[in-house]
Every structure is written in structure tokens, then in C-alpha cells.
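Next up is one chain by itself, shown in C-alpha cells, the form predicted on its own.
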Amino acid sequence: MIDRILLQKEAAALGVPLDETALEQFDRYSAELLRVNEYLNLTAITEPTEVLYKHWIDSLTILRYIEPKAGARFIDVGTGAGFPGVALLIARPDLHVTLLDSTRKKLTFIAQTLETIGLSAQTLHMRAEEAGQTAAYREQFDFVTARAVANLRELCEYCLPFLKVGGTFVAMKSARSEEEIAEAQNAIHLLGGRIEAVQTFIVPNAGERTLIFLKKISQTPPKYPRPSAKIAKQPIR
């Protein structure tokens, strides 16, 4: 299915070692992704080398810049078919991973495929703004990721409530985000966050990417996150 040697080489260039077990898991997950995608819309990327770079390597870039402690709790918001959450779990099976999405069929695919490849994660069928107001998930995670699912200002309202104080939110963007960052400054401050770093780089065969790292420095006020309609109509300014 995918070129395991190429995947191992490109991951190593990011400082992410992948053993034979991980390579087998990436390969089998890729095969299931493309098989199920024939009848369930999981991804527009269907060529194996593109899957390797645009899904797996793109997801693993996070581990170039941060090294989660062993056993860290991590939630992937709007995980879709499992990106970046599944990639990070395969590379770091010690992590306690929650994969959140509002589409049950995608989560069913993820759960079944993870069982096939011998990994486990919690799949959570909820809207982010509802989960962020639920005690079992609010301020319970060491790391949060979201891959280009909304403007940064709105993403922060969805994602920062999940973080413990001291935790890190990684917003994954496909291009430079100076304007989004400027617009989000008040929201970040209000929600208890602080931008720690912004990394822009090229993923081979995929193009420019930007990772925005935010640290949770204080608790998020209880009123946030608000209902999604209010987030959209009345963004924090």
C-alpha cells in the first residue's frame, strides 16, 4: 500500500522514529482508509504517496516540536478520519488519546480500524462546544490538536476549554496565519491562553504548513465555549 521505507525516512527526518510495528500499522490503516473511502467520504486524497505525505507526515510534524510526556492525555478535535490523532497514537502508543468528531460514521471507521491494527483510543461522538462544557472533558487534557477546521479565533474557543492549565493546544494550518493570529489575540487572552510559538515549514509533496502552539496559562471562564451559532455570529473580538 504505502512505501514503508519512505515513510520511515521522512518521519526520521522529523526526529520521529518508527519501528516495524508502527510502519505496519500505518500501512494497514492506509489500506483501510482507501478501502472504506470507496463508499464513505473520508478523504479526497486517494493516491498512496499523497496519503503518506499529506496525512501521515503532515500529522507527525507536531512531534518535531513537542515531546509529550509518557502517558499524556491528548484530544484531537474534529478528527475526521483520524488526522492527526491516529498518526500520533501510532507513533506514540503510550498516549491516552481521545478522538472527537460530530460524524459517527467516521468514528466507527476509526474504532474498527484501530482494533484491526492493535491500538485503542476513546472515540467521542459529540460537538466540540458540548464536550468542552462537560466535566469529564473540560480542562482534562495535556494536549489538544485541531487540523484546519476553523478560523483560529473560533478554534481557540472550541479547543482551549479542553486543556489543563499548563497544557498545549496545537492549531494546524495549511499556510501562513499572521492575520488569523492578530485577530485571535483578544480571544486567546480571554480564554486563558498564550501563543508560545509559530512554526511555518514545507511538507514535501504537500506544500506550506503552519503550526501554532498555544499554552494554557489560566482557567477558561465558565461561559466558554458558547453554542456554535453564537461562536459563528458573535466571535470574541
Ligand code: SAM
Given for the second form:
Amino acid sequence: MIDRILLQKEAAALGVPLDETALEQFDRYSAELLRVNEYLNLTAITEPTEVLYKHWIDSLTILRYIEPKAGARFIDVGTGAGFPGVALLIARPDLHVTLLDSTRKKLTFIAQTLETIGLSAQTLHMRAEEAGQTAAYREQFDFVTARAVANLRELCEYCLPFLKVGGTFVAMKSARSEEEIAEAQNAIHLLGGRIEAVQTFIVPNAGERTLIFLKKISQTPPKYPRPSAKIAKQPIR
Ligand code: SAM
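Switch from the form predicted on its own to the form predicted in complex with ligand SAM and give that structure.
In what comes next, the whole complex appears, and the chain from above leads the way.
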């Protein structure tokens, strides 16, 4: 299905070593993704080489900048068909991974496919703003990721409540994000976060990408996250 040697080489260029087990898991997950995508809308990408670069390598860029401690708890918000969450789980099977999405069919695909490749993660069918108000998930995670889910201001309200103080939120963006970052400053402050770093780079065969790293420096006030209609209609200014 995918070119394993190419995947191994591109991941190594990010400082991410992939062993034979991981390569096999990436390969089998890719095959299932494209097979099931023929009747269930999981991804706009239909070519194995595009899956390699635009899903797997793009997702793995996070590990170039952060090295989660063994056993760290991590949640991928709006994971869709598992990006970046499944990529991080395959590369780091020691992590405790939760994959959250409001679309059940995508989570069913993920759970079934992870089982066939011998991995496990918690799949959570909830809206982020509901899970963020649930004790079992609020301020429970060391890392939060989100790719292509919402603009940074809304995303901070969805994602920062999940983090323990001291934890890191990685927002994955497809292009330079200066305006989005400026617009989100008040929300970040109010929700207990601080921007630690912004990295812009090129993913081969995919284009420019920006990773925004935020640290949780104080607890999120209990009223956040608000219900989704409020988040959309009255963004934090
Ligand atoms: N992260 C994946 C990726 O990059 O391929 C999926 C991106 S897709 C464009 C956005 C996903 O976020 C969808 O699967 C959608 O169901 C989910 N989503 C959007 N808002 C959400 C919310 N408030 N709570 C949970 N999931 C949400």
C-alpha cells in the first residue's frame, strides 16, 4: 500500500524513528482508510503517497518539537479519521490516547481499525465543549492536539480545558497564522494558556504548515468551555 521505506526515511528526517511494527501498522491503517473511504466519507485524500505525506508525515511533525514522557495522557480533539492522533499512537504506543470527535462513524472506523492492527485508544463520541465540562476529561491531559477543527480562538476554548496545568496544546495550522494568533490573545489569557512557540515549516509534498504550542499556566475558569452556540456567536474578545 504505502512506501514503507519512504515513510521511514521521512519520519527519520523529523527525528522520529519507526520500527517494522510501526511501519506495518501505518501501512495497514492506510489500506483500511482508503478501502473504507470508498463508501464512507473519511478523507478527501485518495492516493497512498498523499496519505503518507499529508496525513502521516504532517501528523508526525509534532514529535519533532515535543517529546511526551512515557505514559503521558493525550487527547486529539476533532480527530476525524484519526489525524494526528493515530499517527502519534503508532509512533508512541506507550501514550494513553483519547480520540474525540462528534461524528460517530469516524470513531467506529478508528476503533475497528486500531483493533485489527493491535493498538488501542479510547474513542470518545462527544462534542469537545461537552467533554471539557465533564470531570473525567477536564484538566486530565498532558497534551492536546487539534488539526483542521476551528480557528485558534474557538479552538482554545475547546482544547485548553482538557489540559492539566503545565500541559501543552498543539494547534496544527496549514499556513501562517499571525492574524489568528493576534485575534486569540485574550482567549488564550482568559482560558489559562500562554503561547510558548510558533513553528512554520514545509512538509514535503504537502506545503506550508504552522504548529502553535501553548502551555497551560493556570486553571481554566469553570464557565469555559461555554455551549457551542455561544462559542460561535460570542467569541472571546
Ligand atoms: N483532525 C482531522 C484531520 O485533520 O484529518 C479531522 C479534521 S475535520 C476537517 C474536523 C473534525 O472535527 C470533524 O471530524 C468534526 O466532526 C470534528 N469536530 C468539529 N467540531 C467539533 C467539536 N466541537 N467537538 C468534537 N468534534 C468536532
